[in-house]
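In the block that follows, a single chain appears as structure tokens, in the form predicted alone.
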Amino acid sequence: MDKLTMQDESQQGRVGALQSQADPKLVEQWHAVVARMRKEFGDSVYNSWLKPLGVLSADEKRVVVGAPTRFMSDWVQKNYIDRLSDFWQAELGHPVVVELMVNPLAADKTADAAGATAPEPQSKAGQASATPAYQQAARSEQSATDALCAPIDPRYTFDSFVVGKSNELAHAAARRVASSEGVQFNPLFLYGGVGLGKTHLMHALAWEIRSRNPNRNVLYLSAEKFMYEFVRALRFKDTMAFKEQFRSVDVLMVDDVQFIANKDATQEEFFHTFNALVDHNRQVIISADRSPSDLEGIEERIRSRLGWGLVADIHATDYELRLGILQSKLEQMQGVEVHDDVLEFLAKRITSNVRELEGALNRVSAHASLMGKPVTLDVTREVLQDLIRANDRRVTIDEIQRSVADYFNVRLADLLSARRARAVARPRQVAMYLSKQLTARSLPEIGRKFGGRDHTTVIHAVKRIDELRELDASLDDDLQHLSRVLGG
């Protein structure tokens, strides 16, 4: 028996012990508290977040409340725990701490303790519309999914996501999928470089889907976790349980799908899981660092299916978006004052990705706070001199290749191939030219990054583009645009 299973069984034992202490008087007090919560927050909040809860135990100092899933427990803890505590204190007449615990049967047990014996709603055929056994199975299934699901960061919501030209399509698509009861785009495929907001959008999707409908079974995990669980199922000869768990969810979200490249057995299982979910009209959401057609080491049939729905890319941030992100971040940092010229300086100089940009602001504000100094431009330059120096020449050949391929609408794989068609050869020369201009890599290194080409090929490309940009104004415009995007 693995450690996780032992912990779960230990918790279930504790829950069972607490549950047995519930009595009708305690449940009556619970109903009074919930009624006051319903009056204050309304029927929608009550039906979604309070009705599924149940009281487990109480003493002079604390009240233990059960929630059917870990997600619901976290949401109530974040949004309603203070008012729950206030109403319990008013009901009992003395201060009390309300604690939440995951217990799929809390609401049913509370109803039993109160002596609720109302018959199940009958369908037209006279059959119960939802038996207790079905409810228990559904809740157990949700709890199993919650145990497998990666933690969802409450900071990553749609409200905290700063929208700009580089990410507006991905943001709009994510909001549409999150707000839709049906399945419009299947799959939704989000891709972009490191630190550009893919993970933020994935977390925001999970939060929004669950908050709109807590009964939807949402599973969010990395491709690495998917592979680990599959290998574990193979090891313990329990692949049927694996298939049932992954194919019974309402929404499957897989982050960094490029991780399963060249892993044949995992790709085979992912392929069949994907098909099963799509065939049953279940939502699939995928993220990666490049478009489906450019995922090397991924089977063609999988790449084809990943491009079935909506593919939305997240480009490198521009100056305006970086400035907006810094302003939004600053609003969340209560008590920190940063002059506009510092934010503008950071937005111009830290161009690699959003994570590094936010980290730079954190470093500056923390240094100023610890040293008792204001956040000035001179302090910023001093604290971030290593980061600024690194960003001055931090454009990589990989970034240049992706940007050029996207700009000229060619496949990245073609850019690196031996194809000589003009539609591919010219963008390849542009990418080589920019690699020479914007990076410190040697000519042989650049050649190797372009499918193992000789350095003389790079020299020819650089000379040819230099000649053409003098004659072709549109090509010169293209190069200036790409240089601005890559250089910030």
Second form
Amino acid sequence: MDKLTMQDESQQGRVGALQSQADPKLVEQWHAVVARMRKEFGDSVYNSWLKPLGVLSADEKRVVVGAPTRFMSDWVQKNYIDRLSDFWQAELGHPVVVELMVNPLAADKTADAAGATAPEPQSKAGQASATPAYQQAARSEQSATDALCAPIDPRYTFDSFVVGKSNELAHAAARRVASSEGVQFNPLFLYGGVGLGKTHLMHALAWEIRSRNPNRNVLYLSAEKFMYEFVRALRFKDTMAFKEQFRSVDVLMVDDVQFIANKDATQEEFFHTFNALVDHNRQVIISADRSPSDLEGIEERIRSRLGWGLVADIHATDYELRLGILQSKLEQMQGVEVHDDVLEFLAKRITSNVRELEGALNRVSAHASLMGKPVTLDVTREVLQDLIRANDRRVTIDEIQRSVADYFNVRLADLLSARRARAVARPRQVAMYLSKQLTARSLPEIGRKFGGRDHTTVIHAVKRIDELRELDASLDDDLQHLSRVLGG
Ligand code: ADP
Ligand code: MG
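Could the form predicted together with ligand ADP be given as well, to go with the form predicted alone?
Full complex below, order starting with the chain above.
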């Protein structure tokens, strides 16, 4: 049966389903069994897991019970099958084996007039917004996932993603996960600063996975949407249905997971969802603006679990990558002519992130097409005056800290901590030094950003690095590299 018919029947075909009911005696026995289960496990388990089931057939040795989705069937098998068998046995008076199978209409077939598993009365069904997700989830995995899945932007593919030194690891990791049949790395965790291509890579992954196997149930959404759905489920006391929806996917992709920091209940639920999927060998893909260990406001056990798979970071772009991206975007905008020196100028000056770089190119090319001729460097400077000025002072202390931590391979949290070990103390001084050099922040402001240190500590760091730089050529190289990357 295809998805469409399934959905149709579940929405308007209840009458038809009721007509093809199972044997009345069997239905009666089923209700007796379910009633005992309900008594033992309570209403919440009944509503979430038992009510959507139905008996399909029975003979001397075997009772076949239908569950609306594979996930539900697995869950019932794991948690309730023993008691279900006991009660059937008691009901029939001889040993039987209870088997589960997936059948979206099983519950309808066993609904009876007494109402134990009957559909909700019309008036209640009228509160459409309260339960549509549940009803969809119970009847068709695909449609529930579709309803939750954020739209995938067709422009964000692997083909349109330009690879450079700063993103090659993340790109390779994403490619690998997209093309592997089994689950090799779980989760795949992609992180990097804003506008550096995380969402682009997530969409590319979703496209690729779906195009390789259209049957794989891929759910992509932001962490914010996850929270929103969860809060709604809580409000409607429908968290079991929420769990069911999320746990029935093959690939779960959550973008910007840092959003759930300090949101305890959402975190908890996310963690359970995550574990359930990983236990069932389903792929989980996460993005965030920082590494798992640096996700403040997220519980330690979750942070550590997030780092168990493959963690890949996207660094700030370098000049070559920016130029490559500009060239590639320009090729896509057929017929627009922008001189190389303009592209080079943009790559050099718009260092904040790729989103702004694209914006700058769009403005320049719009100007060119209005004027009917390629723009010169002077015109570019003028058109982009505000953007360039903003980029010149855009480097933030946060970015500096992140880049320095990356570069010296220390944790951001350590950089800001009180630890005095040389392995973190020197990078910390470098970061303070660069903050003084590349931003307009005052010494006390810089001190505060480094775990609330005193301004005299910052003065000391700046002096120390200035001295060392003279003596130590490799430190000088490090500093030059870092200020180049940071657009200084
Ligand atoms: P993030 O999610 O990391 O904040 P996005 O994925 O939204 O960033 O990227 C911002 C913009 O920059 C998007 O339009 C994206 O297509 C583009 N972009 C980022 N990195 C690249 C890249 N390596 N190649 C091509 N386009 C890129
Ligand atoms: Mg994003």
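Residue numbers count along the first chain shown, from 1. Think of the rigid core as the biggest set of C-alphas that the two forms share within 1.5 Å after superposition. Only a predicted model underlies this, so the values are computations on that prediction, with no experimental measurement involved.
Fitting the two forms on the rigid core leaves the C-alpha of W207 displaced by under 2 angstroms between the two forms. Core-superposed comparison between the two forms: the C-alpha position of L438 differs by less than 2 Å. Once both forms are fitted on their rigid core, the CA atom of V34 lies 2 Å or more apart between the two forms. Core-based superposition between the two forms puts the Cα shift at K373 at 4.2 Å.
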